[in-house]
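One chain comes next, on its own, written out as structure tokens in the form predicted alone.
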Amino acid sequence: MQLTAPLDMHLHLRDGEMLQNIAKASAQTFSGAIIMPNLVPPVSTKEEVIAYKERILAAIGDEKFTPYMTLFFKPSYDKAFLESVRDDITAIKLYPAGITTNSEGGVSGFDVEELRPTLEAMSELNIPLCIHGETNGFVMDREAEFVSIYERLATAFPNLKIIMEHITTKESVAALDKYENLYATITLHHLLITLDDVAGGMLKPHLFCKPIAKRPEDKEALLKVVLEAHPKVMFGSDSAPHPREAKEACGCAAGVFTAPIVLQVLAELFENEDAPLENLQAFISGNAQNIYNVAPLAKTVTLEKKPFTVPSDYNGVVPMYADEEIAYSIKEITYG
């Protein structure tokens, strides 16, 4: 099975020691991925791109990588600054205030007037916005109570190519129809696992992520969108690396570490579910390429149906499965 210029369209890659130790899990098998922009501090300006860009670049060494780089969203961007850094960057990443890690500085309100000036120049500038969709509400609504603020924006910003991240609910998948500006990213762990597989049992704080995994009838919805290789829908892993000691620990981090099995995984579900290969292929590159007009490296990987099992831990850092046995491996990555 091969799969060409694979992108992860919603990707962490923390800095410094993190960036160090993960970096190439990623930069490995995928052409590119859009980068996440909450760090501390967040990457608000074009100077704080291009040298965030320039960290990434110098933790891959020599693999064959583009990382399209995001802005912190502010509402006080406006047009000549988002003129000025346009080139640097692929999206501007909203949002809402203290809703997950490092996102203290984000959204408080969604007032459509205060954010309109730099969601037109945004509009005009052909810049997508990329949000991270949930209310403060109860967990299991948040996802659900956020759809009425997608369509409030995505009927005031026509214009506006706005994608739903990471979605989890029925609900957020209903809404790419209705909408012809709304798109979404879909993780492989939500494809997966269900609040039954976090804490149905012993409570397992390496699935635990946000947005938090919702119900079988949701996951149902992300799996037939996915698997009919919707046109509106990319895959994006928000493979969000923290410490073991972080995880296993009171106050559990939130995130998912899936960046070295993504392909290996995709793969077998697709083939368990008898999905055909062009439909990977879509939404593992080809939509994402549509959607945000972009022209990745030529990369193409060679997985083979070959039982892996996953390490323990990737430099401190405990990924999905691990310890247990996968059915595909990555038997070649060529290029060009």
Ligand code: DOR
Second form
Amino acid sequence: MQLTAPLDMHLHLRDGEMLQNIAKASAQTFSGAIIMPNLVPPVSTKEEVIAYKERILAAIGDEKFTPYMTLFFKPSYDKAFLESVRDDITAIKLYPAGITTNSEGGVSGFDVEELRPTLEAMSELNIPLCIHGETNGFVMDREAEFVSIYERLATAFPNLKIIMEHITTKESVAALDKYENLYATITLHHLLITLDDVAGGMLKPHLFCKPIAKRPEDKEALLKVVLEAHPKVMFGSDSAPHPREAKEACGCAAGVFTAPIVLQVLAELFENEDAPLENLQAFISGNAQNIYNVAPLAKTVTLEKKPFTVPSDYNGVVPMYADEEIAYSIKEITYG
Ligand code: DOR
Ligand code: ZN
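Coords for the form predicted together with this ligand, given the form predicted alone:
Then the entire complex follows, led off by the chain already shown.
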């Protein structure tokens, strides 16, 4: 099985030692990825974007991989600033204040008039807006409650591309077809697990993430649009590494580290569900190319049906399916 130019449209590469430890796990197998800006402090100036990109390129060494950079949304960004940074970024990521890891400087209240100058400028400059769509309500309802905010923004800024990041609910899936300018990324883990897998038996800290995994019917709604390669849906792993000690702790950090196993497990999932390979190709690359208007370098990943035992950790970070056997392995990676 071959996949061409895989893209990960939502990836946490971190910084410092963690960046050095995990960057290659994505850079080897993907042609490019949208890089999340939730560092400490968040990436919010032109200089920070450029310097972070350089650190990423240094960390990946000889791998051929494009980091598509993002800024951390602030309502203070004006048009002159956005024009000056336009060519250095692919999108801007908006976090509700305090909703997840390193999001304290995010947006509170979602007052359209307060956000209007920045969002109109983004719309004019054709800069997509990626949103972590959760309210601060009850944890299982946060994303469904946020749908009305997505709708308000989609209506108020009809020419702004709005990407609902890592959707986990049937309500978000339904919103996709109601508003022309709403798109979505979907992770690997939300296609595979529900809350039962996280907390239904022994607590599984390595599956704890935000948004929390939801109900079986939500997982089914996500699977449906992924397996049929809905043109507004793209793969975004939200692979979010934390050191083992931060996950196996009484205050467990949110995030699932999937980067090293994404393509193998997606291959197995599409095979088990009898879905066409061309749909996997669209989900893993084609749809994102159309939505983001990017032309990734031609990297071809050949997968073979050969069992692979997932390592127990990658430089101190525990991946999803650690120590378990998965059905597909990566055989070869070629260019051109
Ligand atoms: O589980 C998550 N981890 N969800 C997010 O939104 C952020 C991420 C992280 O940065 O660790
Ligand atoms: Zn994320």
